[in-house]
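We begin with a single chain expressed as structure tokens, specifically the form predicted on its own.
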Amino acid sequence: MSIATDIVIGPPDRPGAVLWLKKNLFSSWLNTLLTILSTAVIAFVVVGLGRWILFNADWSPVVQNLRLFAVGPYPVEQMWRIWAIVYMVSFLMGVSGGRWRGSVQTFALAMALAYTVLAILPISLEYLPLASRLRLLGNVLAAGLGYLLGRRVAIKGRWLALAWALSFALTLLLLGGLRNAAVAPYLPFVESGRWGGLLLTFLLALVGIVASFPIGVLLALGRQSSLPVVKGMCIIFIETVRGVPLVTILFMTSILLPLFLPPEVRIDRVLRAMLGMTLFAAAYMAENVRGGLQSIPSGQVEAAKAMGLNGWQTMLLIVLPQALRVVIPAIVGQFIALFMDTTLAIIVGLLELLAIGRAIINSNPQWLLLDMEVYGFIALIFWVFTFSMAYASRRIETAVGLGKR
């Protein structure tokens, strides 16, 4: 007599926290020792840094100059333009978050949270007035309304991209104003020399990133071209620009370029700095894209030709999308480096974020020894934005399946 027994084997139970700790942190005596030492070092650093931030540091140069850190010496009576730009960006970010979801939605929520935190900071109303706090909360409302609009209205992506492009043009118009006497009372002209702080840092980085990408792609394609003249010019430009530091490029565009122009032609110095950063970043971008183009197997090109595609169709539809996908980490790394390189604009007299910090320290003898607080605040701002860019890069890589086999 046999007894049949059905044995049901299910999936193993998911490991709990104790099993995870034992496997990853305490699997051997050496790992246990490293875990204990690392925990002690991290606790020492966190406790010491927290004690300094909360009790020992003097944040008066930061708290008393928030407006300077944000916009530099921009006219106080024209601050409504800055708020109008911030409201516009908040609304578009909310619409984009509701339309595209994913990372854009995460950034929209993070931006709304940042506005809320700034609005409720325990700072004296003398340095952060109630009107500014209410405006910050108004931006949260604008982002929320934009999010609801993006969720409920089927907005096409190209129209939303066009809205972002128009918003940048409107931003430049609001910042600079008009020289026309008929409209000067309503939108007076503000020289770019009075743009500064985080505002100028954003503008330099944004223009450099957006403009250097298509130029870099064209240079990479030109370097791969079969036309000797086009290929030679692209190689000369790329190798020349990559062979000199960014400081040299900034000096050339800011000081030497006006010497070669007619006397009646004058290019704004902020525009000259943007031009130098764009050309510098485009040269490095071209090499990143060229590396991606060379990684595509020749069989892809042969298959495209077998399907009847011509050279440009093969490049634009088959080769280039795959090449850009491969070099996403390198491209984002270049964008991050460009964002940090905006601090070099101080050398040519632009009052970007770091220059504002140095000016604040030197403006008051009592703040000369508080450079650690000022530079720590500036470093935190740069870290937040560079980390956001790196986070977006990882999300894009995950979305396109980069690194998966």
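Everything numeric here is computed off the predicted structure, so don't read it as measured data. Superpose the two forms; the largest set of C-alphas matching within 1.5 Å is the rigid core. Numbering follows the first chain given and starts at 1. First, how it differs from the form predicted together with its partner chain.
After superposition on the rigid core, displacement of the C-alpha of residue 395 between these two forms stays below 2 Å. Core-aligned CA deviation for residue 21 between these two forms: 2 Å or greater.
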The other form holds:
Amino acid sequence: MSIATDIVIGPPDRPGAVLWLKKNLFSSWLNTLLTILSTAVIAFVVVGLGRWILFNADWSPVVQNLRLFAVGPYPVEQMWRIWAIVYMVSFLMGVSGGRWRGSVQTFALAMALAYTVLAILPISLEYLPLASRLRLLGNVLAAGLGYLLGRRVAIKGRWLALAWALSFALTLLLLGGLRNAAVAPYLPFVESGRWGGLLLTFLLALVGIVASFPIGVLLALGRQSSLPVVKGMCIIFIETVRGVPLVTILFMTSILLPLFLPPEVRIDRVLRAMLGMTLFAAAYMAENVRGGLQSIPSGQVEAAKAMGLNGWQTMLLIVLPQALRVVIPAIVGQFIALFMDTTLAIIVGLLELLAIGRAIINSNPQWLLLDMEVYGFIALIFWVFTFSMAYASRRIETAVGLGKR
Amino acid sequence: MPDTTNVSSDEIIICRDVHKWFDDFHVLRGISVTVRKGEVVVIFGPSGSGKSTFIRTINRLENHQKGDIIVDGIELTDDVRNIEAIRSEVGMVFQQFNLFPHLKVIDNVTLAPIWVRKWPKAKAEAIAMELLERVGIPEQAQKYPGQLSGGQQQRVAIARSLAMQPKIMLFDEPTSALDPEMIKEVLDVMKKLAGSGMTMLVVTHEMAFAREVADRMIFFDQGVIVEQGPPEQIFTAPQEDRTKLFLSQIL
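Same protein, different form: I have the form predicted on its own, so give me the form predicted together with its partner chain.
What follows is the entire complex, opening with the chain shown before.
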């Protein structure tokens, strides 16, 4: 053994760029061929796509309808309400970025960057007026001020979370307004049929995510219950919903539900769609969470019980935190799916982003052949948000040390 | 109400003719044991003899189907309040440690005092640090269990049980999952605990520990108590053939 002691083996030198290329891309004649071939394919696609985007495509249906894409048929004279919501969210994003740093800060920065790009977008002032551009820059300012506040003032995390929850309630109030005659002149009622575009897509997804999570957890716990009635009802609900396509459920809640309810009970159209999406997502959420619950070794429960914790404490303090941590990737994957499933609301007549796109194409005979542009634009928007969610998921996984402990 | 008329104040655990079945398998076949306050009892025997199952009936991680178990004057029945009352008086240390991996060491120790005893956080943490000091690892308080060695984890588990200030401690093969060089550090902590007058029931194969610390040893085989007595008697003059055979195999 002593022979080798005087030989010090250090880490190998990092290979240079040429060496790396040679080793990874040109190691044999087959690899060389594949490298050249794939480079050619990539170049062909990139050049073709770039040429189409810059020279051949006619972006007029997108450029001339930015407001429709954003909010759909929301009344123009009430647009200040939308802007108020955007300002509020920008400010809160800024504060959160300053308070929590890390990936929240990255998101706040990306948001400010997106506003800036939009504000200086080289399109006619007719379609993106100066006032809107200034408001976008005003939002960058609001986010910046929020950021400074978050950095300088020690705000408790739970207060900030509460502010986000309140902002959601305020958003719904601002969007819908009130029927009450006293406030109607200031905040007139806007029926939910006039909510549309990205705004409606966001609302459907957000409500679906926020509501389906707790319901899904409860269903998962119910399915593990020792009470046969609770367990049976949870299983029936979960398996029924999972056995039916989302389209069917949306039809059920949108069209059949009002038939069963007494005529004086009227549930709003958007709310009915939200209900359908939430129930659908909750059933899948329950199965994801159940997978997490089953991955927790029985020793954890025994240890908690042996210390005198009661059933609820054991579940809330020991089992659920560990179970949810395990299923974060699955849950986020489901949220992403839900976000894209909001496009199905088109079949119950809601004007979310995709439906608006179709309406725009059909609105002008000259745009009938420009569906590539419109759908490409919508796809880009969806990609930006789903990519952000996937990125956030990875950061959360790292933060809670998944796979480490 | 539990039958406490014939319980002398000194007897903290009373088991009378305890039976348990796992489906058709008769695991415990009439166990009667009485443990006095401050007594250290070592339970040993071949695997599958029911010794672990027996100590798990004492805090009702396993229920018994026949017979009586009375712990600190409270009879173990299906009454949830009785069970929770007893569990907060009886600490347990497991073979696999069963620390909570998502909580820091200090939070593992303070969890039950804060949620069951309703102590303020500051008090719970002060006592937790004292206990971590006692088991020799105060410097690990802010780490997660996964960052500790097996021996350190088991010592945290002991501190976690002690934080509830239990009257009885149950040890279910506490050193069986440990690497040999870590067994001693855990046994040392247990010896100190025995010296402080804690009532302890220990399922273990560590015969040197038993000889040094136990007041009484109980030999289990096939769900019955074959023999019991002070360590000198068990080691030097066992009465039963099965005891002799088992001891000759493990010593």
